[in-house]
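In the form predicted alone, a lone chain appears below as structure tokens.
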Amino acid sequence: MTEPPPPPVMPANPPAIVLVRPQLGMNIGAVARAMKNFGFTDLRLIQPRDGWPNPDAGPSAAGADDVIEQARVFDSVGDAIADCTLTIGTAMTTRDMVRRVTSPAGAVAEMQALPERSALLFGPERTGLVRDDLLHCHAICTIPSNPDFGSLNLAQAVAVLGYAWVIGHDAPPASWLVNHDGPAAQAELAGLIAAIEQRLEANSWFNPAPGLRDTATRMLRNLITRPGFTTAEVQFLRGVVRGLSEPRRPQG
């Protein structure tokens, strides 16, 4: 008689699943249920629209109420990701941004590179994740679909990913430069993004027309978060940023 195959091993360090203004509680139980399907234990929300806990949530968790249970609410995608140094966004588009984008094997690959902790973004239900949310997101990742039909409900697109994550990839592993010591938190990135903002008002570099302002924010935003700084290099900008708004000090 044939042995069956050994049961999949499932990897260190699965990335926090994060579901940015997730619509129906039933939504997100089922997305509970994919994630323990696939190892994942980490469930954060931004913003639920019908609130939490959700009574709704529940049956459609199926068993996995230990993920619902532990699932954390935050007030935005800044701070749900202020831990994780890389963020991978799930979107059909990138909505004309300059952004890389990757499958799903090649974000796993990514992923399951790093020592650090990672995120996974997931948009509402009706629009997805819009520009601003992948703003703050290193790629993006595209599910291969029916281009006539490619929208995944919330937990379908959870599940493919975690069944990524769990075979693994036959991507080429994640290439560093030499002495590399890995991308900064987000939390890091969003502090410099803020002193360069303030000193900007302060100079009142921001176009006062309407809609230019937010158009410069989202492209600042956009070029500080897209080269994968590190801690160290964040930390030389921020002295850059000090060193133009106030005169060294003399020295002795």
Given for the second form:
2 protein chains.
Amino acid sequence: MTEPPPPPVMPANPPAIVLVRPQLGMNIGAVARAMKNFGFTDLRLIQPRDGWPNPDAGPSAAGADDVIEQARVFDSVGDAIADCTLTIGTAMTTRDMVRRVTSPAGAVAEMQALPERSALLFGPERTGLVRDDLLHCHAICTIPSNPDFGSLNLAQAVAVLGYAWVIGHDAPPASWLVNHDGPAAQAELAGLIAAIEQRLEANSWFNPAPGLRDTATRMLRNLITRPGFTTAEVQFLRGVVRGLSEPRRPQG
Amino acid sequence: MTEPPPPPVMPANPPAIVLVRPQLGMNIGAVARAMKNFGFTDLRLIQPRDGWPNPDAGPSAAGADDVIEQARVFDSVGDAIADCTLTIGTAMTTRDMVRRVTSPAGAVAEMQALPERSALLFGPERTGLVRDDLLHCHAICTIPSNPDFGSLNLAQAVAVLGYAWVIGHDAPPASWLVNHDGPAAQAELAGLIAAIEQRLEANSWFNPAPGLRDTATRMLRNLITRPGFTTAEVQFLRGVVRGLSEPRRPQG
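The form predicted in complex with another copy of the chain is what I want next, because the block you gave corresponds to the form predicted alone; please supply it.
Now the full complex is given, and it begins with the chain already shown.
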């Protein structure tokens, strides 16, 4: 007698699933179901359009009530991923950003190589992630699909990544950053950006044009999120920022 | 300047997507969208619960109107897959059948190695495919998922197979039947089964017990669907059936 293949082992340390400005409660429920199908548990909602909890989520969750009940709501992408050291956003294009692009298999391989918490970002149903959301992401994951009809349903996109997560757990990433220190959490990057801005503010650097500050924030977020800085590197850069803006105090 | 990766090439000759007794029009629409996302076009519906066309399908199709409009309705699994030479059903278990089990990647690899039309069967939302449906399938495809929460939403299951279809097109199947003749279409297998039953009927073989005929049909379908017979083999077996039930006529 030949038994069926053994049930799959759900890989450890699944990423947080972060829904940015989701619109329909029904879709949030369907996401919860897909998450539980593939061993994800940590659902984070950023500004859900119709508030939270949302009674429309229950029926489509189809029993994934624990995922719904444990979902957390955040005001901003930065808050939602503050504890994550790797954030990958799903999008069909890079929206003209200089940003690394990866496949679902590539994304999960990177996440499975990390002992820290990672995050997968999914945008609103109508628009997907916008440029300001993607600035928080270390990489962009593009699901290969019909070039003439590429926009996936939100929960179906989560299901595809979930499937990639479950089947991908034996594959090493195609390349990775050797990092003896440990990658910085997103909150540390946000702290560095804030420190730079604070110094620039103090030096009246933003004064010439009112929109300059927002543009600068985006540029800084883009440049500082991309390299995959370690905690020690972020500390070093904070020292550099101080060093650029004030004289070094004498030692001892 | 580094360009983004080129858009994926949709593999040729995608399988028919066969929904067996689908319940909700909304889900049929969501299936159509997922199909178009991954280059599938041939939607076949067996006894849709709420009839067809169904106005609930349009909104969730989200623009995959051509898939919806070209969908065809059938009365039975046998009718729906009559022209297909490889039929794979998606299910979480084999329901105690002796049947080959494959993964999504394995299923698409087999389909991509075939020049003929293949079919992927998906069961009703509430129950999935039942044993009588699976008897028509050469193999059962199980999506690896959480052993404690494995039931996928219908359209999400289609999306997972669609994703596997698009990423799998360079991988050869793990094993395949070398077949210089060409696999028999499902209608040829059905013809063989009918021929056997007709001879058994003529010999009053079913008379002892009223339920015997249904049981025998299932057994025959199971045994005759599994091996992957070629057209020539089916012709040979029809000759054998004749030979068992009537004297050979003299040659010439």
